[in-house]
Structures are given as structure tokens and as C-alpha cells.
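The form predicted on its own is given below as one chain in C-alpha cells.
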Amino acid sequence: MAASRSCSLWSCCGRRWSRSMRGCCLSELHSSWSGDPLGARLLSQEKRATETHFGFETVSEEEKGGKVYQVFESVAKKYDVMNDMMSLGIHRVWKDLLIWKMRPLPGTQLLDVAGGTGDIAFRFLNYVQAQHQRKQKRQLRAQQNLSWEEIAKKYQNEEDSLGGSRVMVCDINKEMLKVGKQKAFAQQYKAGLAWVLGDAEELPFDDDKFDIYTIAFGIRNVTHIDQALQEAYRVLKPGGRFLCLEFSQVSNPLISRLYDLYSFQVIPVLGEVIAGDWKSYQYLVESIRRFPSQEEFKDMIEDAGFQKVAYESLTSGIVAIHSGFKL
């Protein structure tokens, strides 16, 4: 475990050193050979290195963060309704499967990143509460000699219905967190739930803090996916698990053509009619096409230091659940 962490740190430091040295070299070349074609080519390469994609549009890295923020600020109030409409409710099944794959135990400390509206957090709390209650009933059944007064007293003295489990919802967007908090209040989720404003690329948490890290339909919106994965690795405890639910690549050619037709011709129209926002949902379908394939994303997770990385494609590959462990 120490060797793995050490390798990860050396790799990270090596990349930072490499970037800084490359920047120094380019600066010197620019000052010494400003009129030289080689210097111009190198500067052009440096400029391209700071560019990224926003859907099918090429933008600067700094610009992408602001654009993504505006997208989710715009759609926050209609986010859950649009999810139901776009997926015909299937997103609920995908999220249930994520929790089923997680199988959290009482006492689990979960970090849900990009989880603003609380869908994963609420499912987690429901699951661990049900697990804890089943455990409590098994214990009571094993003590057949208890009187009904003693059994009632045990139930009354049960202060933590989650068995020590906690979930921290982290999102970079204030409006998404606001919607999540409103839902939690309306559905009476209080215990074991906390909300924090934070960036997936620079999480505001100590090392080795959480048992499980989840991110559902969020990582493709991150500017530097590799950096977000490194942060996930950092905040997980040794033995902790990374789980990502994200749109992926459809394997069946016929289904792929139908899916593209629905995505580009129907989803933006739904966005305009329901949320009054065509552009945000045009970005949504474009961003899905720019996200790495299942195998490519698996390689990226392994590059961040995770082991035993695997994935499961759902609904013909429309989405996939990737899993990895910090060992």
C-alpha cells in the first residue's frame, strides 16, 4: 500500500515537475528565438495544451469551468424532472444499481462528489438504515429470553438509526446544492447527511478520510479528469472504493444510431420545452460523445493508482459503472 501511494506521489510530482520545466523551456525559447519558426511552433503547442472541449466546442481550460457552472446553475431547478424525461425514468434504476453494487455496511463514510441534488446520498441513507434495522432485528430475535419491556427499551435507546454511517455531498455548484438541501428537508433527511461546496479537482478534505467515493454523471464535466481521479484516490482510506456511474459508449451499431437520433433530435427539444434551455442540453449530449470509452476510462482510473479496476455496462453501454480500490 505504501509503495503504491509512493508511486502515485512520484508520478504526480513528476508530472508537475515536467509541466513546470516545459513552461520554463518554452519561456526561454520565446525570449531567445522569438522570431524563429521553431519557437513559434512550440508556443502554438503550448497554447493548444491549455485548450479543452466544451461539448464539440474548443475552449480554454479556464473558460470551460465557467461554462459548465453556468449550465448547471441554469438547469438546477429542473434537473431531476429532466432526468426523468430524458431517460424515461431509467436513471433511477441505474442509481439503484450503483448502490446495490456498493453494498455499504453500517458505519460507512461516503463522499458523493457532484451529488448536488442528493439522489445518490438519499439512496445510500435508505440502504444503510434498512441494513441497520435488519441487523437490530436479528440481534433481538437471538435474545429470545428478553421481555417485551426490554425489547421496547432497546428500540427507544437506539439513537443512531444509520449505525454510524455518514454521507458528505460535495458539489461545485451552489444552485445544485440548494436544490439538494430543499429535497432533503422535504423528504425529512437529517441524520448522517452533510453538504459542502467543493471542486472535484481540489477536494476540501484530508487524506485517507472516506470509505467510498462516488460520482454519478459528473466526472465528464470536470476539466481535468485525471486530477479528479487523483483527488478521489487521495481522500479514500486504504482499502477504500471508487465508484463512478457515467454515460459511456453504446456497443450495438443499431442501438447506437437510434440513441444518437434521440440524443440530438429529442433531448435538446425537451430541454427547451421543460427547462427553457436548449443550449445546456445540447452540451449534455455533446459531452457524452466526448467522454472516453469504457476501456479508456478504466485505464485512466488505473493510472490514478486504483487497483482491481472493473466496469459493467448497462442498457447496451449507454451508461457504465466503473469500480476501483485503493489498495
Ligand SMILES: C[S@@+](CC[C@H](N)C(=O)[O-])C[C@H]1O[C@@H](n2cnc3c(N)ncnc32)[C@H](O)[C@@H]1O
The other form holds:
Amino acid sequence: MAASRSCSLWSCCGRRWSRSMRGCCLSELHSSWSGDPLGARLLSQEKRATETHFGFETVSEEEKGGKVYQVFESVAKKYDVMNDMMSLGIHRVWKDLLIWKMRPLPGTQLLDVAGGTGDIAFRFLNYVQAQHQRKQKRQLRAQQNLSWEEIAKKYQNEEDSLGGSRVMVCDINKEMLKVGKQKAFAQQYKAGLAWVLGDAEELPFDDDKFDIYTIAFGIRNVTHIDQALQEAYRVLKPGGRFLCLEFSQVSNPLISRLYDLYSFQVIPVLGEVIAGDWKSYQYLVESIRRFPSQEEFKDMIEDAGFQKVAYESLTSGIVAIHSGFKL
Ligand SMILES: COc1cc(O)cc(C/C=C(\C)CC/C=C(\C)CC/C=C(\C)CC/C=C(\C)CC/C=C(\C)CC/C=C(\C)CC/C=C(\C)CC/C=C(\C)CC/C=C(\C)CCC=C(C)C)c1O
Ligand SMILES: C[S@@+](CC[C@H](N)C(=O)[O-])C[C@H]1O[C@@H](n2cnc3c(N)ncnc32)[C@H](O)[C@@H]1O
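Having seen the form predicted on its own, I'd like the form predicted together with this ligand now, please.
What follows is the whole complex; the chain from before opens it.
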């Protein structure tokens, strides 16, 4: 069921279709040129270029999306508990730091891509609500002669309690979004929050629409990172900001050794014990090792057109926050 769903999603739609078409044309050409060694060599190089990685495994670009889909479909229900267990809660601090770095202004329109179960969106809503309440209190203190009805009205309007800020969570995985929506319902997040099924490589939004684009622990899973970065650029308003929280590279050799030990010896075991899924957590640690370094990723963000690109490494480089502006 999952395989057939993701197959149609990943090989037959939009740009991916044209990519797979390119693959088809190449193999047809290959057979007609079989007597030409140079042509055959060039073609086999081209064919290799359509290969990518899924953790330490080499797979075709068409296959990767489906495999990533299966990973998150499988872990969705245990995703949040796994994160707390594996990181001893540290992922919460990293996500808080992302929001503090963002410092959203009243009225901010945020797009959280690969938003999964909503951790970034909920933090954003908490932040803007607290900020708006502080502002309201300051205003009320300044307007001493308001009636109690007027004061109550100011507090009751839920939409207004966010000062016009909104967040759109976009993720390719139905199961992750389902868990996110359940969490939102249980924690009573309603206003200013929307969920949409969509691919980071082909966002279902118009150009110049959002003030801020975030992607947390998501971009590592995308097949064509350059394409996702271009899409981030496209949907941001001029002056808009790109923020990415992702695993990165640890530079200290001693910490790196301990980190490797923990990653490869402990995490898949926790994955098996808690989520009954060794393979997905093996993919997690392998995909982290495959992801570009802080500097390499900064170059990729600049290549997509962003300016003033900078990053901050956290927890010895286990993760980094990259930031850039569409100017
Ligand atoms: C399928 O894909 C995914 C599934 C998911 O559930 C999540 C994601 C995306 C990830 C997130 C949303 C973030 C949350 C998840 C994680 C942080 C998990 C990934 C964690 C790592 C890759 C390792 C880094 C972990 C930490 C920084 C957390 C702190 C952990 C410790 C302090 C170690 C705890 C020690 C033990 C449990 C004792 C047993 C350990 C051993 C026998 C191995 C030897 C290890 C050590 C001696 C210490 C370990 C040292 C380190 C971790 C490095 C030290 C670092 C510093 C001192 C800065 C997703 O895509
Ligand atoms: C590790 S989770 C991160 C979730 C959330 N941002 C967080 O920080 O907890 C990675 C998410 O990326 C999503 N994802 C993977 N490939 C994607 C793509 N091409 N487009 C959109 N989302 C994608 C997965 O479905 C998954 O929900």
C-alpha cells in the first residue's frame, strides 16, 4: 500500500516525471549507441549522475523519495518520543534556539517545510502569542480609561492573540501530518495554523508569499537539495529569511569519536526497542554522515541566490542553524 502510493507520488508527478523521462531516453539512446565506446562512457557517467544515496546505500533518484516516505510513515507515531529519548531532550533546546534566532515580528507569515509533527510551528505560535500579549499589556497599561468590556474583547479575539502571525506546516508525509494535527488538537492550537501536504522540491505556493521559511531536520531527506533551496527562494517575499536547522559536522576529534559511538551503537538499538524499527534509525545516522559540512551547505544556500548567508554550530557542531536572506 505504502509502496504503491509513494511510487505514484515519486515517479509520475511534476519535475520528477521529467527527470525519470530523461532516464528513459538515456537508456534508449544507450542501446542504439552500443557500438560507440566514448558515447557509452559518457552515457554511463550521465546515468550514474541520476544515482543518489539513501544513508550509505546507493539508490536511483526515483527510488529515494519512496524510501524516505516509508521511513517517516513507519516512525510517525513514535517520532516525538524517540526524539526525546535519543537526544535526552536536547532537540527541544535546538528548536527553541531556531525560534529565538528568527525573532518573528507581529504579522509574520511563516512557512515550515518538512514540518512533520509541528514542533517548529507550535513553538512559533507560543512565541508570537507571548510577544503579542506583552505588547497588549503595555498598550492596556497606557490606556487607563478603557471599560472592562473593551479589555475583555481585546483578550478574547483568538486570531488577534497572534498579532496577525500565521504558520503553514508543509510536509510530504500524510502520517507525520496526521500526528501533528492530533497534537495540535490535544494542545488546543487552532488559530493561525494550517497544514498542507507538499513536496519541498515543488512547493504548492505562489511566488513571494512568506516572510520566513524554516526547515528543521528535513532538508537532509530531500533528493534534490538544490531544488528545495530554489523553491525556498521562490516562495519567500523579497526581504524574507531562510532558516535551516540540520545535523552538521563535529570538528573536535574526541567528541566526534564519542558521537560516532553513540550514533552507530546506541541509536539504532533505541530505534528497535522503542519504535520497533532499527532500519529507519540506521538511515537517520547514516544520512547525518552524508550531509554536507557547515561551509559546503552555506555555499549551496548562496548558490540558490540567498544573501548574507551565515551559520551557527550548536553542541559542538552536532547541529547547525543556517540563515540567509532573499534581498
Ligand atoms: C528516521 O529519521 C528520523 C527520526 C527521528 O526520530 C528524528 C529525526 C530527526 C532528528 C531530530 C528531530 C532531533 C532529535 C533526535 C536526535 C538528536 C537523535 C540523533 C542523535 C544523535 C545523532 C547523537 C547526538 C545525541 C545527542 C547530542 C544527545 C545527547 C546524548 C548523550 C549525551 C549520550 C547519552 C549516553 C548514553 C545513552 C550512554 C550509552 C552510550 C554509549 C555506550 C556509546 C558511547 C557514547 C558516549 C560515551 C557518549 C555519547 C557522546 C555524544 C553523543 C557526543 C557528545 C557531545 C557533546 C559532549 C557535545 C530523523 O531524521
Ligand atoms: C526528521 S523529520 C523533521 C520534522 C520536524 N521538522 C521536526 O523538526 O521535528 C523530517 C520530515 O521531513 C519530511 N520530508 C522528507 N522529504 C520531504 C520532502 N521532499 N518534502 C517535504 N517534506 C519532506 C518527512 O516527511 C518528515 O516529516
